[in-house]
Each structure stands twice: as C-alpha cells, then as structure tokens.
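The chain that follows stands alone, in the form predicted alone, written as structure tokens.
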Amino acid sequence: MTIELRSVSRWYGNVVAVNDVTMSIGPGVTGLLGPNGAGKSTIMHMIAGFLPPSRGELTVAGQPSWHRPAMYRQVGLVPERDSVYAFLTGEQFVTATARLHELGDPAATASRAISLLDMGAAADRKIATYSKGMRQRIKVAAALVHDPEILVLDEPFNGMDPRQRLHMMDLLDKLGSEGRTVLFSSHILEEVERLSGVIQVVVAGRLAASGDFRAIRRLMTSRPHVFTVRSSDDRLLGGALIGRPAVTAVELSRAGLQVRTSDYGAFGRDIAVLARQHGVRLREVLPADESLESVFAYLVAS
C-alpha cells in the first residue's frame, strides 16, 4: 500500500506550512527528515486524515485520507504528542484501542501487541508511572494492535534509552521487510541512516531531496566530496592524485590521505588506475562525508 502526495500545499492564513510537495511512499521504511518547523508534522497530520490539504491531492491506499474514517482499519498512527490516558494501565489502554477497532478478541490482540513492544512486565502499571520512552512504546503497541498495513510515527524515538531505541529500530525494520509501509520522522540522524531505505527531506515546507541518502550526496556536485585513503605508499599516491582534474586538494597525515574531489565517479576511477600504475596497494578508500548528517546539513544550508 502506498501514500501519494501530488502538489500538496497546506497553509494557515498567510503562513505556508507545506508548499507544493509531491512524494510517493511505498512498502518498506521511509524516514521523513527536516528541521523544526519544516512541515514534517503537518505532512503526517494530513496523511493521518487530521488535516485536509489546502491544495493538491493526498491519497492513502488509493483513497483520500480526509473525511475517511474507514482508513484507520489500514493505518496505525503514533503522534509526537502524548495521546494516552494516564489513569489507565498499559494493558487497559491497548485493549481499549483493540475494542475501538472491533477486533474479535481484544484482550488477546492487545497482549500480542504489548509483547511485541517488550512491555509485558509493565502492562499492569498505570501509564502515569511510565517514563517517556515507555509511553512511546505503549503508543506503538496501540497503533499495531489491529495489524495495520501502514504505520505513521511522528518522532517515535523521543525519550527512549539506547536499548529501547535498538529494539524499536529492529521492530520497524522487521515490519518494513514484511512489506508494510512505515513512515517515521526523527531528528536522530544516525538512526535514520541505519534504518531507512528511503529518505524524504523537507526544508521550509518544500521537498528538498528524495531517495537513498548516499545517492543524493553523490549528486551534490557544488561542493567537494571528501575521502579518507590508506595505502602502501600514501606519499607516492598523493603526489599522483594531485595532478588529476577531479582532485581539488590532498592532505597527507599519519592516518593516511584526505582527498577532496569535485567528481565522485571520476575519483573512483582515477584512484584505481593510479594505484595500479604506481604499484601502490590500496588498503582503504572511505567517503568521509557521506553520512546522513552531512546530507541533511548541506540541504538545510542550501
């Protein structure tokens, strides 16, 4: 099942929150990135049917999300803000959600969802006693109780400790590999880099980039790419690289060479040829600035 946005805009009076965004979100895990105020939550609220687009078309599983309550049989939603009743226990909250979905055995389905989130030991405690991370996990359990094909999570890792985050990442990865459509937003860039097959980067209400973040980075030719190179003779190889048109700078240190190039592909071809010509053995060639954080910082600054 897919989520489609076609030239979607959303404004509040004179304030434009989302501006002419077109994107397609299919099965697997997709990360939605952007600085605070970029429009991520507005996009998610429109997908969830809480807001109509001011202009454009937004569909979930082929149908508009606005004014379509039946959509929630296919969609699980985890909003960023707390949406739990603190006086209920975790088990009561998830079971109540199962009843709202009119599931055949609410208690059994709630128990399965709670176990999936590793919350069984705290299921009989009131949510008021939960930490932020535990509240996030019980919200995810409620969102999964009806086994939805589409899962939308706004900042799901907030408040989680490292163990909880790893468990959540493994769960989302598993759901995506099963063919479900999982869309989540996060400011924890390293985790998005590890988890997402596709990223959608939103800056100032516009879609700044879409696709695999490494492929996006390689298309950014307006600033040099940086590589760390280690070889059997760094000095000899560095001297050979300096003469190549695609290489803009070479720095030699004890750790190896740091090479700046304006052409990712040309550098990859050149270094292999030069190493062979000069009898140098390459031990390591690593992009030094291909992390998601590098991509994100570049797009925000552009």
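Heads up, when I say rigid core I mean the largest set of C-alphas that superpose within 1.5 Å between the two forms. Positions refer to the first chain, counted from 1. Just so it is clear, the structure is predicted and the values come from calculations on it, not from any experiment. First, how it differs from the form predicted in complex with the partner chain.
In this overlay on the rigid core, S131 has a C-alpha that sits less than 2 Å away from its partner position between the two forms.
With the core held fixed, S232 shows a CA shift of 2 Å or greater between the two forms. With the core held fixed, the Cα of R276 is displaced between the two forms by 2 Å or more.
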Contents of the next structure:
Amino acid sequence: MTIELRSVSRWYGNVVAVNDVTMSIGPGVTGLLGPNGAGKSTIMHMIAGFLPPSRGELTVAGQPSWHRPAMYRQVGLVPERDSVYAFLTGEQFVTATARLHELGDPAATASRAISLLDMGAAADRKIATYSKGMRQRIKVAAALVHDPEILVLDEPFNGMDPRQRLHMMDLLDKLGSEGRTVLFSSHILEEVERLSGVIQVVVAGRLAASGDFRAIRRLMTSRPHVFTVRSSDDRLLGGALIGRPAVTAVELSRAGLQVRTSDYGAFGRDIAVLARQHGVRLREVLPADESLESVFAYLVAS
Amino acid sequence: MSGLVNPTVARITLRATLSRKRALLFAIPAAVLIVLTLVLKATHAPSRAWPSHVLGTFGFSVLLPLTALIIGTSVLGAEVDDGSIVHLLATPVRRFSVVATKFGVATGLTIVFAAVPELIAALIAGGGSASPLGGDKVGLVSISTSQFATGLFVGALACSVIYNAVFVMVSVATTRAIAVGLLYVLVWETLLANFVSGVRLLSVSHYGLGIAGGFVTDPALQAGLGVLTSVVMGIIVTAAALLLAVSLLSSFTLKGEPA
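Given the form predicted alone above, I would also like to look at the protein as it appears in the form predicted in complex with the partner chain.
What follows is the whole complex; the chain from before opens it.
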C-alpha cells in the first residue's frame, strides 16, 4: 500500500504552493517535515483526498485520492483542525466513526481503538472537556477504528505534552513496523526524535531533502546552535558549561548566558546534569536564532 | 448497507443542531405567527382577508423561509464552516447519503418548527367567507376551517421541503450562507415575488401558495401559480438544489496553509 506523487504541483491563483513534487511513500513511518507555509499541508490535503492537484498524478493505494470516498476504507485520516463533535463523548465519537465505516461490532472495535490510544479513562467524558493532546489522541483512535492499511496524520504532535508525544511516537513506530504505511507531518524536527523511518523535507513548495530519519537528525543535532540561558547563578553555570566539549563559547550578559554549542543534543544533556551537580536552578533555556527556516535551510544546504 | 439516509449521520446531526445556541431561534418565527394570529383573531371581526395574508403571505414568504434558513444552513453548513465535516467525509459514506440525511433532518425540524405552527395558526384563524375579488361582499365563497387549514399545512410542508433543499445547498456553496439566504428571502421571496408576477415561477413561497390553492379556493391567498406548475417546479428546484449540494460536497476542499 503506497502513496505516490508524480510531478505534483498545486497552485492557488498565482501562488504556487507545491511545485513539482515527486515522492513515493511505502510501508513504515514517513515524516513530512518543513517550516510553516512550505506546502506541507497542501500535500497532506491532496493525499487525504481533500484537494485536487493542479498538475501531476497523485495516487493512494494505486488510485487517485480526489473524488474517491471508497479510499477511506483503506485510509485513516487525522485532520489537523481541532474541530470534532465536541458534544459527543470520546467513546460516542469513535463508535459513530466505526458505524460510518459500517464495521461489524462498532462498540467493540471502538473500545479497542480507544485503549490503543490510552484514552479509556476519559472515554466517557465529552470531547468538549478534553485538552488539545487528548483531542489529538481521540482523533487518532477514530482514524484507526477500521484498522486501515494507510494512516495519514496532519500535525499529530500539536498540543501534546512530551509524555503524550513519546507515546504517540511509539504507537506510530509500532503501526509502521506492522507493515502499515504511516505518514505524518510536522513543522518541528526535534519533536520527532524517537521515530525511525524516512523523512521528506519540504521547503518553499519543493521537496528539499529526503532520506533516513537518523541521518537527517544527526545533521540537525550536530549543527552549531546558540542558546540563551537564565538561571539562579549564571556565573557558576557558565563556568561549568565552558568545561564541556560540546560548548564552544559562553558569554555572560545582563540578559543571562549566551552559550554557543556545536552539538545540540549533547548540550541539552550536559546542561541538565551540570545544573543539578552545582545546585543551580534553571529558569530558561531558549534556543536563539532558531527560526525554523534557518534550521531547514541548514539541512537543505548540507 | 448505506441507503439513502444514514442513521448515524442523522443522529449526530440532530444532536448537533439542537445543542447549538442557534436552536433557540428556531421557535421564534413560529411564536410570532401564533401570537399575531391570536391578536388579530381577538381584535378583528371574522374576515377572510387577514388570515390569508398573515398565514399565506407572511407565513410562506417570511416564517417558513426564515425557519428553514436557520435550520437548513446549520445542519451541514456549521460543520463545513468549522471543518468538523472532515471526520464525516473521511469515511466511505456516500456523499449523496450525507446530503439526503442532512436535508431530511432539516426538513423534519422545519416541519415541527414552522409547518405545524402554520397548521395551528390556521386552525385558530378559522374559515369563513371569501370574495373572489379579495374585496368585500360580492359573490362570497365559503371556506371551512378544515379546508383552509389543510391547504395551508400541505403548502407549508411543500415549502419546508423546497426551502431546505435550497438552503442546504447554499450552506455547502458558501461560508456566508446566512447572509446570502437572508438576502434571498428578503429581496426575492418577500419583495420581488409578491410584486413582480414573472418572479413567481421561481419563488418557493409561490409554489407553497400554489399547492395550498389546490386544497382551498381562497382568492385572498393570491396563489399566482397553478397546482401542477407549483408541484413540478417544486420538484425540479428541490432535485436540482440537492444534486448541486452533493456535487459541491464531493468536491469539498481543505484550503491553504494554516499560519
């Protein structure tokens, strides 16, 4: 079960949102990454069957996705928009979805999907009372209720806390290793640290990079970074940080510490350990100059 | 398998429509009609003129379209506007069945909130004598209460069906369905259709009046169209609107990049 894009373009009037993208997404987990406005959503909408390509050919499981509701028997879709039937309970929502798919035992299939997403405890509550992360998860439960071969998730990590994010990544990995085709989009590369698989990077409507997740992540984390750090004792912390190999410069200013590092991942681990060792309380660790465009531009350049 | 009406869609639609605050508006036009009828009944001597004007003209070109507008645009339009329709459309349910179900629910609610109040108001207003010229005392025609009420009720049922087909379609076609619908009701149905005779052929309220005219010969109703014309045109408009709605819904798109 694959998703194929061949020279797909999409424009709105004079504005080209997606420019001549060709990619093939097979079984396993694939991340579609890129900054906001890069054309990710447009690609996701076209794959999901909610937007026709202006040019090119796009097929899901061998047939065009546009104007083909029968496709949803094989495809589960998690839309980005948060709007769900908020007046239903989580269980009613997933059960109704099972009924819309005309599944044999809607209640049983729904409760299986709900427990897969760890939503059993909140299933009896109205969706209106859910947090954003819980809404995401109940949407995924609904998308999985008919056991689809292909799962398409638009920005699934939005609004999730770190624990929920890890849980979701594990779930996606599991679904991918079962041989399903799992495609998700995200605009934050760091969000998807745990996933294995393939990523496709879209910048300015074009496919800018594609390849193995780990290789691209390594590129990501080993690029130079500047962080602004505020703590209960900046001088003490700065002194300790400069002793680490990952840190190349430390500047003490009134606004806090400016720390230059050559390794994003190592710095993150180091600062936590050092702060604890020296009894320094961290108030803020902010990546400076962290516009996503610069991150992706770096990726594209390498 | 998926028939014409999908019970799951119907259930969700009914709950969604009645749980919105807008649902409180449904009963307002009907309440106005019944109160108006009671007041007129109490203050006027038995006459044919006012019941036909209030229940015919006001009922069919204001009460019914406004109620149908509020209901017809909310059964599907609200979901289209907030994007929750994606959850429904990302299933293999036939688009025709989605539209048919939404239309069915809207028509049912409109009958409850507009056609039945018309019937009640007609029963309150009662029958009487009518003059063929709509003036007084020359060549009176006698109309029984049941005749009058049947005519208006059947006409109102027809209006509920046709108006909802139109408004369900409008709600898929544009996100400004209420504004467009209101303009249509005020300009086309209440103004033009009642003053420009040619417009009647394309006026839902006149189809209703024409159909009512098949049950009660009341010149004061000012049915400009014959029964047959009204029925045929009503069916054509309903079918065309629903088919257009299905086609628009099948091409529902998610647009652009959220910022």
